[in-house]
Each structure stands twice: as C-alpha cells, then as structure tokens.
Amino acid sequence: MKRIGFLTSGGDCQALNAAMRGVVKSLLNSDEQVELFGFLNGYQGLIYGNFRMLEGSDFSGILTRGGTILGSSRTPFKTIHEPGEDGVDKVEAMKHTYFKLNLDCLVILGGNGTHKTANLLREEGLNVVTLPKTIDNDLWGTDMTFGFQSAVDIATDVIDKIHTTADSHGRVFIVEVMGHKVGFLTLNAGMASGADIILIPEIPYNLDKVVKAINKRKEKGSKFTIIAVAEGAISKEDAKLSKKAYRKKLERYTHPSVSYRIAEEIEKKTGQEVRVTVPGHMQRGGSPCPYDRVFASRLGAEAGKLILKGEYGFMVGYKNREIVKVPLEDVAGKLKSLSPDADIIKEAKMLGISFGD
C-alpha cells in the first residue's frame, strides 16, 4: 500500500487537474494499492493538516476542467523559515503532517517558488515528486511547462480580436500579456497573432525605437500598429537602475502598469491614439487546450511511474521532445529566461517584428 499526498501551489493555470489525473490513473491502473490524500490550498494545507481523502472518482471528468480541485495559494519561499502570525514553524509543521499521515510520497505541482520549497522538503527527508506548472514557461530543467500553451492560445485570441478594431479606428493598440520576469508567453502570442512590436523583459526597449517602428508602418500605409507588451517589460534607461532604485521610481508613477506608461509616451511622441487592453487572469483561466491536456497527462503518467519505482526527488520535465526526470536540486532557485540571441528572436526580427532595441 502506497500513501500519496497531492498539493497544487502558487498561481493556478490550465491542466493542473489533468496532470493530477494522469498521476492517479497511472497508479490505479497498476497492481499497487494506493491511498490518496489531497492537501487543500497549497502548502497551507500541508502546514495545517487540512486535507481530504481522494478516490479515483474524484479524478473522473476533470481532464478538461481549469483551475485545481484542491485549491491553491502562495506560500513565499523567502519567508518559509519565518514563523507565521500564529507562530507556527512552517517547515516543521509540513514535516509533522507528512510523517503523521505516514505518506510514502508527496506530489507537488507548481512553478519556481513551489519548487524551491519542494526541494527544501526533499532535503528535510520527505519523498517528493514534482510536476512543472506555469503559464510563464520559465521553470529550469524543462523545455515546456503545462499551462503555457493554453495561455498562449488565450493571449493570441485577444490580440487577434484587437486587430479588427485597431484597423477600423486606425489606432495603436497595446495588449499587455502576463510575464513579470520572462517573455516566452508574450513572444509566442505576439508572433502567433502578427503583432508588429513585442516588448519583453529580456530585451530592454528604447522608446524612440518603438516610435520609429510605428512611424515606419505609417509611412508604408499601415494605419494601425499592434504592440504585445510583457507586464515586466522595461526600458533601457530603467534597466540600468538597481532593483531598489527602480522600485522607488515606480512608486512615483500613477499608471496601473507599464503598458499605460508606454501608451502615454507614444501618444506624446506620435500624436496617434493609443489604447491598452489587459486580459490579465483570463490567461490563467478556462479549459486547457488539447496540447496541454495531452502534455500534462503524459507528465502525470511518468510521475506515477517514478512513484511506483520508488524514485523520489525528481521533477518530471520535457527535454528535446522526451519526458525526463530532473533532480530537484538542479531545478530549485533557477529561472529559465529567453536569450536575446535565441533563434526565435532572430527569426522574429527577420519577419519585421521590432523589439525596441
């Protein structure tokens, strides 16, 4: 009998349920008897022992369901060793719950912060297997994360729809796509939807270059311009500042986000009308796309195989079109970002897309 715990941590995304279903179905289709424990609302459930017993029927009909049936929350790694307001030692509480329930393994689904804590629990003696979840696709050790392609589809659909109204009114439209630290989502959605300018965190922009690209389109007879902007896009000027100085500078702004600052500056320099669209958490929501359903199911099945073999301390990832197991210590604390010299960036520029650099 194997006793397996599950939790989903951090921001939600599509295919969390599909991934858990993949793990459970692979376990239930084996000869091993299993008991399933679902911890509610991420690491908080493990800290406070909030869980419910799960049956195979709980995973029926959830392949296409967005969000997570277990709920999620953020438990920042930077404060994981600090007692909560109630004085609880988070790490010791999680260990206590794990050993009290006599678990054989804990399956954790999450992104960067989640994997830091997962690796910490591994170091503390817990058997852990993780699955890579994030719409940002910025998790080290895997070429792809589930949730990413679904978010690309949604952001692409938004930009597709903006094209018609931008064309009708002859305006510059900015669509702000999620991504504080990396630009995978913005780049892929921008290219897929034919955006003219793409601004991402890895390539600080020069506003004059952005304006030049807009004016160039206008001179060629194009009366509108579509700009895909990552929420973490930064100007060359601001990129030179320290993090502390940049945060202080941001405090002086009254704009809701970087896209509104860029819009205001473009209007001043070009005289053109600029509108901003922010799809926001829509990019995390709804049913996973077919790609993510298959991808998450494959990862889940492989996680189940690791559990049955007693191979713990790994993230199930995807490298060079193959499912792989990656040691957690190689994943935790590392961010995967876009290289400005990446082939996809060079190819986008060949297509005439400006990055404002």
Ligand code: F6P
Given for the second form:
Amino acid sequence: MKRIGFLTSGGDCQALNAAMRGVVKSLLNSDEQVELFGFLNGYQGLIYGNFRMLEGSDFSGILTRGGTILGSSRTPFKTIHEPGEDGVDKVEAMKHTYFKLNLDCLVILGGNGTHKTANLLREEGLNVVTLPKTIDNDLWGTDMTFGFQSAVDIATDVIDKIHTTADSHGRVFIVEVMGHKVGFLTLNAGMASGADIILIPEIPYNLDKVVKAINKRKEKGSKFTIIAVAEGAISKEDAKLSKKAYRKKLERYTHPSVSYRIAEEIEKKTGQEVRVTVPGHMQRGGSPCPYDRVFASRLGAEAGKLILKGEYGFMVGYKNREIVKVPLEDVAGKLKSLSPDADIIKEAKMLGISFGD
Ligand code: F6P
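Now show me the form predicted together with ligand F6P, since the one above was the form predicted alone.
Then the entire complex follows, led off by the chain already shown.
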C-alpha cells in the first residue's frame, strides 16, 4: 500500500489535470494498492492539512479539463521560512501533515518557485516527485513544460486575429504575451503567427531599431506592423541598470505594462496609430491542446513508475526527445531562458523578423 499526496502550486496552466490523471492511472493499473490524498490550493493545503481523499473516479473525464481540480495558490519561497500572519511555521507544518498522514510520497506539480519548495521538502526528509508545469517553459532541467504548447496556441490565435484588423486599418499592433522573465512563449507565438517584430527579455531592444523596422515595412508597401512583445521585454538602456534601480524606474511609470510604454514611444516617433492587445490570463485558460494532453499524460505515467519503484527526489522532465528524471537539487533555483545565439533566433532573423537589437 502506498499513500500518495498530490498538490498543484503556483500559477495554473493547461494539462495539470491530465498530468495527475496520468500518474493515477499508471498507479491504478499496477498491482500496488494506493491511497490518494488531494491537498487543496497548493502548499496551503499541506501547511493546514486541508485535503480530500481521491478515488480513481475523480480522475475520470479530466484529461481535457483546464485549471486544476485541486485548486492552486502561490506560496512564495522567499518567505517560506517566515511565520505566516497566524504565526504558523510553514515548513514544520508541511512536515507535520506529511508524517501525520503517514504519506509515502508527495506528487507536486509546479514551476520555478514550486520546485524550490519541493526541493526544500526533500532536504527535510520528505519523499517528493515533481512534474514540470508552466506556460513560460522556463524550468531548468526540461526542454518542455506542459501548458506551454497550449499557451502558444492561444497567443498565436490572438495574433492571427489581430492581423486581419491591423491590415484593414493600416495600424501598428502590439500583442503582449506572457512568459514572466523569458521569451519562449512570445518567440514561438510570434513566429507561428508571422509577427514582424518580436521583443523578448533575453534580447534587450533599442526603440530606434524597432522604429526603423516599422518604417522599412512601410517603405516596402506594408500597411501594418505586428509586434509581439513579451511581458518581460526590456530596453537596452534599462537592461544596463541594476535590478534595484530598474525596479525603482518601473515604479515611476504610469503605464499598465511595457507594451503601453513602447506604443507611446512608437506613436511619438512614427506618427502612426498604435494599438495594444493584452490577452493576459486567457493564455493559461481552457482545455489543453492535444500535444499537452499526450505530453502531460506521458510525464504522469513516468512519475507513476518512479513512485512504484520508490525512486524519489526527482522531477520528471523531457530532454533531447526523451523523458528523463532530473534530481530536484539540480532544478531548484535555476531559470531556463533563451540564448540570444540560439538557432531559432538566427532563423527568425533570416525570415526578416526584427528583435529590435
Ligand atoms: O508563470 C506563469 C504566469 O502566467 C506568467 O507568465 C505571468 O508572469 C504570471 O504567471 C502571472 O501571475 P499571476 O497569475 O499571479 O498574475
């Protein structure tokens, strides 16, 4: 008999349910008896012992369902050692819940912050297996995270739709894409939808170069320009600032986000009308795309295999087209970002896409 706890932590994304279903199906199809505990709203459920017992039937019909049947929340790692407002020692409370329920293992689905806490729990003696989720695809140790391809589909669809209206009106359109501090989502959605300019955090932009690219299109007879801007895009000038100085500078801006600042500057410099579209959390919503359903199911099944073998302390990841187990201590605290020298960037430039650099 194995007693297994599940939790989903951090920002949600598509295929969280598909991944949990994969784990559970693989366990239920084995000879092992299992008891399943679902902790509610991420680490909060583990801290406060807030869980419900799960049956195989809870995982039926959820392959295609977005969000997470367990709920999620953010429990920032940087304050994990600070007592909560109610004075609770979060780490001790999580250990207490785990040992009180006599769990054999925790299956934790999450992104960067979640993995730091998962690794801490491992260091504290808990058995942990994790699965890589995030639309940002910024998790170290895996080439792909589930949620990413579904979000690429959504952001691509948005930019596709903007194309027709941009064409009718002859405007410059900015579509702001999520991705936190990395540009995987913006780059992929931008390339998939034929964006003319793509601005990502890994390649700080020079606004004059952006304007030059817009003017060049105009000279060639193009009525409109589509710019895919990552929410974390940064100018060359700002990239030179220390983190602290940049944060201070951001506080002075009144624009809701980087895209609006860029839009204002482009309007000033070109006299062209600029419109901004921000699809925001829509990119994390809805049903997972077929790729993510299959991918998350595969990762889930492999996590089930690790649990059955009693191999703990790993994230199930994907490297060079193979599913791999990555030690949690290697994953925690590292960010995966795009290299400005990556082939995909060079190829995008060969297609005529400007990165404003
Ligand atoms: O990490 C996923 C993500 O959607 C990022 O792309 C984005 O920056 C962030 O979460 C938004 O967080 P929240 O849901 O807390 O607003």
